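Taking the form predicted alone, here's one chain by itself in structure tokens.
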Amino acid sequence: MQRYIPFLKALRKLLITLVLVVLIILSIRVTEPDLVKLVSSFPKAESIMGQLLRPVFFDRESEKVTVSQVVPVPCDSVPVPTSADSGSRIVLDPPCGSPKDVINLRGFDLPQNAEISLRWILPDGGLLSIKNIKTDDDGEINMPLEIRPITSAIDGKAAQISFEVTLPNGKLVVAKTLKDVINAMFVTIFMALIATTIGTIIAIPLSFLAASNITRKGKLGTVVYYLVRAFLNIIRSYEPLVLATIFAMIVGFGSPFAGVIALSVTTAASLGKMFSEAVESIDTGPIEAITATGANRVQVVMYAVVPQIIPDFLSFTIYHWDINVRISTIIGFVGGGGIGYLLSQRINTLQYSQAGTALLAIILVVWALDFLSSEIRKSLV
């Protein structure tokens, strides 16, 4: 029998070998990677991110030209206007479509080599970017548009297509996008903040229940705490993102409310699981000098166990801070308002500049937060 070992075990390795192949030929069908489109993509990434790294700080004062022209579709849904013969006009070929249908676009007497935002101005009101894109030396632009199923008319009102056209005209001031970064930044810091506070505050009471050597004595006791650690490890099963989305349209898509309220549940889940591991691991010393004295569970609790998990906790608490200030980013892609929120709609609207502001301030504010935090936690220790 032993002469086979050395067999039985080239074979283990053998067949671990195997099943490490099969699982990562699997992995390679199931995310189906395409180097070559990755390398096909570079210009669309080159551009992407050279606006990116372009954030914007300043701007001149300008003024904010909005050609418009009605769209029916499909054609019959309202009158076909009359195209304007002079000044700055958006000209149609054909003037009306359908759905998939690709007519020609036609900007006149716009001025010259200027940026351009096109978008769909929807029959409810909304708006939908199509791209970026800069007029010619006359001020003219020409391309295909492909009509969207989302741009008929509703109720006898037709979509219409726009061009908005930025005109530099004055001094250097400050961007209108950094101020907007800037306030967005704020209510991120301080609806992680709120969101810490209330997390802590549900999450004290909640770490003496679950720890060990505190709730877990006689039957009730057992109960409580088995309870207790069932339910903040179910808490702690859910993602920011997912409570983040499910209060957002509860409360309001991009309401700050509603990442404060995921990041509070969240957060009192983690923070009582933390805490309860420092309860449970404080010394026996004084607890068992003050049990001695006569002194009531209360009592034990107050002056045996809090002087000795104060500095655990509050450096758990500033920590989570500095960790909900990172979620908070995150969870406004999915309505939770603040800074992501912003960031979210930057990058739909194909304004990537804008985007890169925000992204700075994200990484300049995370950044200064950890290292506070680390200094904090430090002259706690």
Given for the second form:
Amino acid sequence: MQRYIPFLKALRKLLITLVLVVLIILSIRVTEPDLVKLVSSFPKAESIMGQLLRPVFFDRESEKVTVSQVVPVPCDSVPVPTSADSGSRIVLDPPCGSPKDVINLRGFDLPQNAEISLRWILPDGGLLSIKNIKTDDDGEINMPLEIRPITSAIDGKAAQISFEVTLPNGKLVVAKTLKDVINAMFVTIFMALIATTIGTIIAIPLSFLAASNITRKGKLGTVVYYLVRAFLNIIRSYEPLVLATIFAMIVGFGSPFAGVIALSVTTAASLGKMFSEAVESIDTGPIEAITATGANRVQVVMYAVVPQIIPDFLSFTIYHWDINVRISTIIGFVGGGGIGYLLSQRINTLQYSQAGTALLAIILVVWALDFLSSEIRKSLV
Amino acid sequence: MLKVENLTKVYPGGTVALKDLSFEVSDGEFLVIIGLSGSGKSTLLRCINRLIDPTEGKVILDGIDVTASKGAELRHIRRKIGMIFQHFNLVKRSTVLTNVLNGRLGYLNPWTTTLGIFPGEEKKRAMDALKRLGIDDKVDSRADALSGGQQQRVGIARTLMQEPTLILADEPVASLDPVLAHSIMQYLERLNKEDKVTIVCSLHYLDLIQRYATRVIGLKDGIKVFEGLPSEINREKFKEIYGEEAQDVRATALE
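Could you output the structure for the form predicted together with the partner chain, given that the previous block was the form predicted alone?
In what comes next, the whole complex appears, and the chain from above leads the way.
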């Protein structure tokens, strides 16, 4: 029997290898990786990635400009005006006409492919729509214009042809997207902050109940200890994302409140566990010493227990805030509000540049908080 | 005057730590308790101030039955009993001043102290205690920044805040080197001689026992096996208390 052992060991290794290979093959078949598709869809990826990597920060400010041109009807009623040479302008050919004439109307240096509403401003101030027309790729229009009798000049005042366009004026302004992103980011940070606060407040009493050196005394204590432990473990097995989905259905999709509830619950459970371990690891010497001086129970807790656990509690809480900011960026995707919600909306509406802004903000904030929280925690030890 | 009558302690696991132990300590004595680790020295000291509840027997301090008292009465008794520990039992992250002030908690308003407020005169009292032990320059240091000898002096200063009539010292020098051990024992001796504080102290080193004790009690497996003057501990007695194996190591000091 003895000499078969090396053989059995080799066989076992072979079996384990076989099982692993089968598992890998199975997982490949289940997840259907398609390398050809990955390569063939490269142009699409390029466009999406290109936009994501060009986040929007600033917009060119634009303003509404009224473009108009006096039209003498008939030609000798008022002096024929000269057309401008540059800028958004209307050029008529001929520059004047009599009723029933059809003249040629052209517009230059207009926004490209923009819908404009052409209208008459009559001598008496009344408005008369002509038609809606779209500018071409060069930002021009070219159309016949029929001169109607109603446009005849009255008392030396001629009618005008006019429309409004929105033109960039070259000034850079903070893009609305950036403002939205900053707002949503603050919502996320504060969502994490309030959830961490609520979670911590719930976690503190739970942690003492779940600490064996405090609670596990006598029958009742032992029962409470195990109940609280079990409760914490069950809650901890729910991902904040799952909870957020459920609460989003209850309190409304896209509301930060759903995220706050979900994060508070998971934070309470997770910090409860971490705190209880901190309480369990305290040095009992000071408790003994301060009890021996004749201090009462509250004083013993305040002076022997609290100083020992405060640094750990603070450190865990800050660490959890950091985690919560990270989670709450994603929680928005399932309707929890904040930056994640904004990001999912921008992606769903194919506004990838704006999604890029949100992504960049998430990266920056997560990085900054990670740094900040580790610095603070270092100083607490 | 401390009276211990038929004290017995059985731990929940069934371990008998003390068995029918009786002795008396007069005011102003420096009683040293010797015995191997596990002989019941720590349990005895903790039964005196009720950090541990004895299974049977009585502890009577100045006519008051400590074993029968509870709540506020027990806390008032504890105020007058100082305690010094082998591992100092300071709150490591708190300052020296806070650790010393902790010794006064039993005298102060529980509400204001819970908020961390100590009256000015108590701070002065704490400074005086630290001065007496020569570590007033460390008042703002964190307790864990101090050396072992310094930490034990903070422990003694904390005890001084209680204005004790009795000090229980549980192997106060076992974590310190011999030179520091003498220095700490000398502080205890001064409290004993100058302030007339009764001291009950457990010790291991024979030379310290000979030098500081006014009387000695030997414990073995929770039973009193010796009671007498330090000079009465000869080779035979030592062997009886510490067992055969200890003879070569310790008893040479007696030769």
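Residue numbers count along the first chain shown, from 1. A quick note: this is a predicted structure, and the numbers were derived from the prediction, not measured. We call the rigid core the largest set of C-alpha positions that still match within 1.5 Å between the two forms.
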item	value
Core-aligned C-alpha movement of A158 between these two forms reaching 2 Å	yes
